[in-house]
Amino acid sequence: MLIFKKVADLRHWLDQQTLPVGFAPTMGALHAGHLELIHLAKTDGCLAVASIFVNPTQFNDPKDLEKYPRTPEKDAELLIGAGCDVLFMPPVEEVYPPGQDLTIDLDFGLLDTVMEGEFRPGHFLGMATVVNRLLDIVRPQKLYMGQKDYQQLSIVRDMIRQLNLPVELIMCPTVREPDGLAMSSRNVRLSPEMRAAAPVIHQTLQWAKTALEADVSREEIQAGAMDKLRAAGLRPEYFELVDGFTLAPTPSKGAIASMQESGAGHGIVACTAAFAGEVRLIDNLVLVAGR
């Protein structure tokens, strides 16, 4: 695996080679979520590239920043392990070179308003202006990014789809335990107890789609999954079953025959972020999927 830490090497080595690049952009401390999007390019035939990359625009928290987990040695030997062909490290001022703003300026509607907006204001144009820079640094045929941050995946395709981006970007499945809890860098932060406790999120995700095949409201489930989990001794901040392309919520009731009604066919997702003592978690499940 080759490693590069500026733009202008990798972008050299890059214009001699001849298969498609997949790209899987990440902020390290990986786990086997992003192992497998390098699992994936390689399977699509793809020359595997992942950067590693802090992003200090997307964190509306300082402390948050200060405390998120850096591995890189560690890292570069799962990617290794997993045949990622080319590492891409580099430090914030080949991201953001001085005297450039590169702040993109788009309209997301409901995207970047609604729950994670909500809760972390300024994180999503941070994260977009931050992928759209590294789509331009490595100009891939393919991007390869995680369902857990879906909302953010959400965002990132209507980035493409407004700036007519020549990348096609492909959803991977949320890695799990064998618990359930989906797998996240900010899991080692995770206390025993709250490591006990946090696997209530995908249990209840798992109980909101059950709940909606048989029409109970969105307020109810809400409701009861805010509870759920409160009672597992987590501190949830929201829970929301919403359209899996525009993020805009389900109707009361008769979410799913008035999606079938309607054609959209964008399927129906539930989201929620809780915090597990000082660690906030995020999840999503797909409670039908779009056609």
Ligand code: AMP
Second form
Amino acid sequence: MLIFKKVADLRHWLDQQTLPVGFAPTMGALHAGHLELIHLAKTDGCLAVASIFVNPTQFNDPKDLEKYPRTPEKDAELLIGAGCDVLFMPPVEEVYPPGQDLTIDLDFGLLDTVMEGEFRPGHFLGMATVVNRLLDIVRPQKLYMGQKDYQQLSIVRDMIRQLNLPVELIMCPTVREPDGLAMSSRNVRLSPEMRAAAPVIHQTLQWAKTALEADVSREEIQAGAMDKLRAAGLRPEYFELVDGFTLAPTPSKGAIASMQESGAGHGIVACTAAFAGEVRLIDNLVLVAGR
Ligand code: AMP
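Okay, that is the form predicted alone; can I get the form predicted together with ligand AMP now?
Let's see the whole complex now, leading with the same chain.
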């Protein structure tokens, strides 16, 4: 695996390649979820390029940025094991050249104002800006991102549409621990007690699926889910049932029937964020698949 730190060196090498490029941007502290993105890129016959860049502009909480786990040597080993071809690990000034403002100016409507947008102001602007910048550097044919960050993926999809970027976005299903906890770089910061409690998030998402199928109202599902998370010792911020494309709240009752009637085929997703001790975890589950 080749490791590049400078944009010019990476570009020089990529310009000599003929295979399509599959790109997986990450913030490092890699786990099996990240590696799945590399596996998918390889399965698709791409040259797999991963980036590790802890993007300061998407952290609304400076403590979160400071405490974000960093394990570069282990990450490189894991990527080699996964068959990754190239690792791009730029310093901040390569991504954000001094004196240049690369902040994107797009209106994402509801997509970046609900859920994470409400609780992490500025986060998605920083995220979309860095993804746009990395796409401009790497120029991949395919972009691999995880369903784990459903709202992030929805915003990147919309950014690609608005900017008419020549890249195909591929969603990789969420990789979970055997007890259902979604893999996350932040999981290593969980106390043993909170690690034991955290699988309640996935259990609650599954409970919501059953409840929606029994046409329990959205409000009752939300309240029931928040209660379950609190009872397990977590501090939930939100539990929402949303349209899989627009992220608008589903109708209070009859969500499945109305989705089927509308014919839009967007699907229904439950999304949640909860603190487990000091660690903020997010997860989601597709309750009804879209087309
Ligand atoms: P991060 O390093 O957390 O910014 O994540 C980098 C990429 O990996 C994003 O596209 C995430 O959605 C994806 N990812 C993170 N965790 C998982 C997981 N458990 N399963 C699948 N993809 C994931």
